[in-house]
Amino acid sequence: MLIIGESINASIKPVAEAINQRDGKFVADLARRQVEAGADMLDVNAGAGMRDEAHDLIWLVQTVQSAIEIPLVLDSSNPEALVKVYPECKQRPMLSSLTLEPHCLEVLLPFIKEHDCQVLGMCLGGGTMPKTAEDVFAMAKVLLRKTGEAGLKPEDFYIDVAVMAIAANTKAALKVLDSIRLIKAYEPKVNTVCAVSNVSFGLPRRKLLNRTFIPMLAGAGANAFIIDVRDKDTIAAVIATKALLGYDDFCMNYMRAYRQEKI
């Protein structure tokens, strides 16, 4: 199970302000806290539509890497920005996000073919969100085919299964679970990744919903999670889920977390 810290994202107002003001201390501290909490990778997003996204994202990557030593997820809807920022990474990054939009494919597929990177693909195309698990699965198969043709191994590909808010669609969480099962049955080696907090948008006690969703996702076959790792109860849910699903030999990590008062 791969845990990706979600908090260095310009959609969060204090982070956007830190990027605009070049507040390196704020960003570095935020990166360190996420690593200390248990993140395996950190998502870095400078925000589309800001002054110069590629320039801001380069600064963000350099600042984060000055503070921590884990790999990064380069997060942008602008494929040119991803290409520009990639050389700044000290460790093998994950590019996020490849979609089925023609321009995105034209820019990123040749780049993927030439570089040893991991890739996060989103089941999006034609300007619409997939409405059913079958729609997600159909897009996932196209992404798998196109990335495979570009030489990307399934184990280096992470498919985002488009978690949506249950406040807007009561069956949204069930659609995600069904999507994961379909994708993993089709290609067991591919990874499925979930931006967990999307499911609770618009509802009270969001963290309760988020941490309850994690074991459901893992049980369906999801193996990567984009979460707020600073929330102790959410990390506790991840640790317990790993133990229950057999990812934690003799529950050693669970016991270590208990001794360290992480659970």
Contents of the next structure:
Number of protein chains: 2
Amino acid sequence: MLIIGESINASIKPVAEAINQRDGKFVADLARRQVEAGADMLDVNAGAGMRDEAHDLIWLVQTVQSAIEIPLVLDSSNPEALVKVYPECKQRPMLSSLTLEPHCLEVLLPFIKEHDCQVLGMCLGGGTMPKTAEDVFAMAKVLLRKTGEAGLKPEDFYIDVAVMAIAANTKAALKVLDSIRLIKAYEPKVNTVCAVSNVSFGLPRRKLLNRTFIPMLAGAGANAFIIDVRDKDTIAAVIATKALLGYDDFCMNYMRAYRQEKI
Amino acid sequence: MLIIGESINASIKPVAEAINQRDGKFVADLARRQVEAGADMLDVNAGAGMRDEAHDLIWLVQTVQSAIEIPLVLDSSNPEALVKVYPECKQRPMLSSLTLEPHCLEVLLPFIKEHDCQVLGMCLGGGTMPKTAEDVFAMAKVLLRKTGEAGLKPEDFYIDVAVMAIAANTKAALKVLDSIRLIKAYEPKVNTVCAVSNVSFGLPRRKLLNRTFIPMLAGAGANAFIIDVRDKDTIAAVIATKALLGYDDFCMNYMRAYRQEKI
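So the form predicted alone is up there; where is the form predicted in complex with a further copy of the same chain?
Now the full complex is given, and it begins with the chain already shown.
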């Protein structure tokens, strides 16, 4: 189970302000706190505002890397920005995200072929919105084929099973679970990743829904989670999920977390 | 999702004492508190001590029914006791448990044929302990066939997918998930039920593991849960699980629980 810290994202207002004001201390602290809380990788997203996104993202990557030593998820909907920022990474990053949008494929697939990275693919683009789990699965298969042709191993590919809000659609979470099962049955080696907190958008007690969704997703085969690692109850759910799913030999990690009062 | 309150069980010392001393107030309070907390059914188990179990169980059923009006799960490993206590039930009970043990089958199958009840079946008895999910599945199929021959509809049958402690076997919870998936794929109409808290036996922070296991089980297809409903965090996990799995139209139950400060 790969845990990706979600917090360095310009969609969060104080983070956007810190980027605009080049507040390195704020960003470095946020990075450190997420690593201390147990993140395996950190998502970094500089937003797609008026400014030069690649420029902002390079500053973000440099600032984060000055504070912590875990690898980053370079998160941008702009494929040129990803290509520009990649050389700044001290550790092998994950490029996020590849979609089926033609320009995105055109820029990123040749790049993936030439560079050593992990890739996060989204079942988006190509003119249609996937309505059912079968639609998501169909797009995932296209992504798998195209990245496979570019030489990316399924072990290095993370398919983002777009999580939508249950407040808008009662079956949204079920669709995610079904999508994961279809993808994992088709290619067990590929990873599935979920931006968990989208599920609770528009509802109260969001963290309760988020931390309840994690074991459900993990049980269905999701193995990477973009979450707020700074929430203690969420991390406790992750630690318990690992113990339950046999990722934690003799529950040693669970027992250590207990002794350290993390759970 | 059917929620069964686990607390009226003679394996819990104060409950055993209350039964021995015929402390009706204690038992009635315990029943009421579980119903208030959200139980759909209550498990009643009088233990298998030196005394006459059927006699104790009849007192327990009468006492509980004087306090609350939801149906009961008659829980005894003694099939004669189940047969004796059945007529005391004001509402259609669940008989727990049918096993593959020959004497149990001999007593309960003809009884099921003649009486209107739900049945909880355990994948036990018949000389072997199920080691793998396939073993559990094989026994579940025998139980399904035998209860089907006795006229029990799969909708009225609850297969208990024996939950074991992950402290003893790291793969114990995975085996449960696999068993549920095999059973539900074979007969989608049958129910699967889990005594959730067994999973955490021998570990600290048991309620964290229990409430993390519930969404995992429910996502895999389990639809009945024997749990400690008096634990607020456990009930919050149940309410969130229902909302995530589409059992809660427009999240109305979730929103009501929020307004009532249950979550």
